[in-house]
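Only one chain is shown below, in structure tokens, and it's the form predicted alone.
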Amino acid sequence: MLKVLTRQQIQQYHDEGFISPIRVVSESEALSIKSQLEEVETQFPEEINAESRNNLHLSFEFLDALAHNPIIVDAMEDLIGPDIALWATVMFIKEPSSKHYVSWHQDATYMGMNNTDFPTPWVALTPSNLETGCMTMISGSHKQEIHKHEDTFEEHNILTRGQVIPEVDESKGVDLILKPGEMSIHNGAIIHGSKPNKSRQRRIGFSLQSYMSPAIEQVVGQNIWTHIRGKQRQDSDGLSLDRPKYNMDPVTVSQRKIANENLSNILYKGAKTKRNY
């Protein structure tokens, strides 16, 4: 029995590679999370900044709570079953009137998994629309193989390598317009990107990249996961991450450093250059 998603939404996910929008929390709750985020940005600038944006759910309790939000997790169970672990999270922030963008890419390209079929929820904490630089999905592209990506390390490209797929059929692009507190869900193999934020407000999105079943294994790097629901993973080289009991819990802050170093080694494997995020 489905918990959150409809059969039509699940069919859309399989056919087009994404679902959007889905309400996770109220708009006021989303803006409260945004306020908490901006408070810790001020309080702990070394812990959270433009170059320290990965796995913040290990440092801050309110982001861990969002990663375990029952609507998100129930939607994941509808897609991948009851045994769920989270690989990593990324906070994507585009400052007002900035040049930062995300080039056409497929998430699974450098993640080092044995399969590319896994879902990523992306939760809007501010409006995500054409003016602020929302995500655009190339419908149906998840059914293709992983394309060749070119590493550019372009200054304003906020992907790790500035990786880009050179030729994309943009006529199949679908803009995912989200209000604060809504999420989209996209497949690990779908081609997507986003344009700069032309507005006067920040565009903030929390990417839960990605929730996976035990069938998905890390084959590059160490298996490091946050357990979410169901049976615990039993990887021979695995590390199960704890949940922070409060913001800047020293146990999980320490674990975040381990997870981020592993993540960096995975994402930059074979790269000629390595950025700080």
Ligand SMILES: O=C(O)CCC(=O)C(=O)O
Given for the second form:
Amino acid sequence: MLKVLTRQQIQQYHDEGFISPIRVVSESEALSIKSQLEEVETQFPEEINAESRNNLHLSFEFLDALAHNPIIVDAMEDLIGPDIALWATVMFIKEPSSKHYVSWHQDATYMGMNNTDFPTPWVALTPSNLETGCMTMISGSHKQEIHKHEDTFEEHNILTRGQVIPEVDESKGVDLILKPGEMSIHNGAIIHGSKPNKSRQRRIGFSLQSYMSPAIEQVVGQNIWTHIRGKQRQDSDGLSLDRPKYNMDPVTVSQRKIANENLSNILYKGAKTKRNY
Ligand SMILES: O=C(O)CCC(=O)C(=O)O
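So the form predicted alone is up there; where is the form predicted in complex with this ligand?
Okay, now the whole complex, with that chain kicking things off.
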């Protein structure tokens, strides 16, 4: 029996590679999460900034709560079954009137898994639209192989390697317009990207990348998984993570550091350069 998604939405996920929009929290709750985020950005600038944006859920309680939000997790269960672990999270922030963008890419390319078929919820904490630089999905492209990506390390490209698929048929592009508190869900193999934020407000999206069943294995490097629901994974670098009881709970801060080092080793394997995110 389905918990959150409809059969039609599941069909859309399989046919097009994404679903959108789905409400996760109310608009006012989303704005409260944004305020908490901005408070900790000021309080702990070393821990949370444009370069330190990975796995914030490991040491910030309000983001841990979002990673375990029952609407998100129930939607994941509808797609992948009852045994669920989270690979990592990324806070994608585009500052007002900035040049930052995300080039056409497929998430699974550098994640080092033995499969590319896994869902990523992306939760909007601010309006995400054509003006602020929402994500655009190339409908149906998750059915293609993983394309060759060129690593550009371009200054304004906020992907790790600035990786790009050079030729994309943009005619199949679908813009995912989200209000604060809504999410989209996209497949690990779908081609997607996003343009700069031309507005006078920040565009913030929390990407829960990705929820996976134990059938999907890490074959490059070693990841520290966040256990979410059902059977616990056995391949979590020997670590069972503590959840933060409050922001910057010290045990969890050191765990995040190790998790991010592991993540970086996976994402930059074989790359000529390594950025700090
Ligand atoms: O936030 C963005 O604009 C892009 C995010 C993205 O590529 C992802 O979550 O997979």
